[in-house]
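For reference, the chain that follows is the form predicted together with this ligand, supplied as structure tokens.
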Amino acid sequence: MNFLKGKKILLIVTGGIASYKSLDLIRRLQENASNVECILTKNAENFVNVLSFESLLGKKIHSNLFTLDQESNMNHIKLANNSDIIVVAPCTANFLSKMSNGIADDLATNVLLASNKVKVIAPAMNTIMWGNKIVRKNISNLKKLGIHIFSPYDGRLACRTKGVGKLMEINQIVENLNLIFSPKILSGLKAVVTAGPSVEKIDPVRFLSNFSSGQQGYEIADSLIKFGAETTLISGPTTLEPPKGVKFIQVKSGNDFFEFAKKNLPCDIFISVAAISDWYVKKVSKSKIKKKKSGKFGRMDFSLNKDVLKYISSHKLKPSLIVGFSAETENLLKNTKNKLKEKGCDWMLGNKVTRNNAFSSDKNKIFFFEDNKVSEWPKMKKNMVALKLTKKIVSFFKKNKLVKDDKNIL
């Protein structure tokens, strides 16, 4: 989800070894359709070439507080007011200390003082500088002033040392900026999402599972977080990174899913995307079941797992909105409709499991069931399915007056 589209971003580049990385940041913001203006400090101009910045931006950078030309075109007050956000990346120790103390001795620091917009700094410096007490004090002060700090990473630094001080990865900076702009309409609500496959043990080395990748559930959790919901993700084993800001609970068996879903009540939104096995093996062998060369292979007895969705839907602490997913290989519409009724949830999203849909694809085609109505969604990427579902959730909570209508960006 791109919330950076059309946003006016004022990027301040200060004079550090990582200044060249700002070019990449500009490119990435432009790819996200942001409108970027740029100020370079005088010292930044010692590290990078102004022409590179102007070529990439397709316009002039701003640097001088006292140049009549620039002042009459767009003075520091105009620059401050004309942006949605001011991002200092990279931010030197010198610059953050000036910010922390309200020093205004160049264009960049004047713009910051004259602006009441959201401000972000992405510091980058030598590890000892980053750990220096005066820098720590200034960072803590900037945090208190409400400035977002995109803290540096641990890694190999240009000064040939290793430690914390490396500029946050550009991708991460862009992702974090996106998060700042995401509308927080669902804030104050608690959401629980289940995702991924369950794993039912057969013996110490074997298990029964399925091909669920977990991607759809992770995308939904990510989307709910971006819209402000406090989100818990209960996930079976997957290869995916949990979304930033999620409360992550790693589980294995169907019973684990059940126990943690129960533990996370009450909540406002419950979304069951996990492919939880209907059965578990009744008697898990304590030792590895040995291969038999001939004769009977023995038998395996199964018991039914507890039905998480049905349990949540009939609980006295029933969430305001309960959503289920139904993965089918045939009779998708009929089975999904039946499931909606049988489980007692509010909405059911049917997705057909084929070679290039649902489990094994990053795209999904959804049939959305609510009461007796079904609507067909076009096949789309799973993050777009997540966004469409989140928008429906927002409408539901607005319609039922469970969220304030005026909650919006920043």
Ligand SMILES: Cc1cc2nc3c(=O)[nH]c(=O)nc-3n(C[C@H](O)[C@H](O)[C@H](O)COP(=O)(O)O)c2cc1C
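Since this is a predicted model, take the numbers as computed values, not measurements. Residue numbers count along the first chain shown, from 1. The term rigid core refers to the most C-alpha atoms you can superpose between the two forms while keeping them within 1.5 Å. What changes on going to the form predicted on its own:
Treated as two rigid bodies moving between these two forms, the chain carries V118 and S287 on opposite bodies.
Between-form comparison between these two forms treats the chain as two rigid units and finds the smaller unit turned 60° relative to the larger, from C-alpha superpositions.
Go ahead and give the structure of the form predicted on its own, now that the form predicted together with this ligand is out.
Shown next is a single chain and nothing more.
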């Protein structure tokens, strides 16, 4: 699904050690048939060779606001108006501060202020800088202004430290830009996504839960929104920020998930990603259960939580497409296949819980089950899993003629 074809993209390269990666970004955008213009800031020219950029672009780069030829043609206004999107990659802490505060002291910042087009920044910096309160405040301000933030990754940095601050991978930047231009083909459809863990109280200070981060469900909700679906996210306790545009419902217990899933019927798409506890404590203690000399916790009776996925799959208002997730530690294929049949849903995504996958990672290794067929997906970032699943959802609704069939989309 290439939505970048023919798009006019203005790339601003600022002065950081990751500046050289912008050459690869230009190449990838050109491969997607995008028309790329480029501004190099003066600081960027200290890190990269102008000739390399001009050779790859096949045209001159832009850099100086005050050259006679550029100014006589009001070049900064033309650059601002003639682009479909402006991308700053990499974006340094200094440059995002200028953007946040409306400073216009060079060509790049003047273009940004003179443009009402879509704007994207892909920050890259030292991990301590990324966590600095001033930088966080500037990022928050830019989000409020509607600027897309392609957050940096965790990894080994040029300053020989490890942490968050590494420029987002180029292929991921391209995918995200592609999503920004994606048509809202799922417009008119209502989606409900559950995410995160459930919390079952034992006493006023203890609870039964699991290690689900909620990230996969949040990424799926975000992807559905970008494709136009009216999306409700029902989430257990997480540290994540809800995707922009989602109807967000915060819950705790398995019964909360059940009640709010039921309340949000009817819907067209239901995706059950939440790790809801199978059991809840039958009788919650009103006071803290004190430690006994014997070391034994004492008797505790459990009851089964209501099965949200099974309930939705058998409801008279059953959605057109129901998708479940199966997190397993062993016998993944067998258990996921059995779960698909037992729950009665349309698709089931099986993911094996290991130290480097699923709950404890920002990546997932998925086995996709549909009817009696299973396909293995490569291990990928959770946002890429979300994109791949969304593409399959689009194909499903097109096949069943429930959305407009545009041959240029898929």
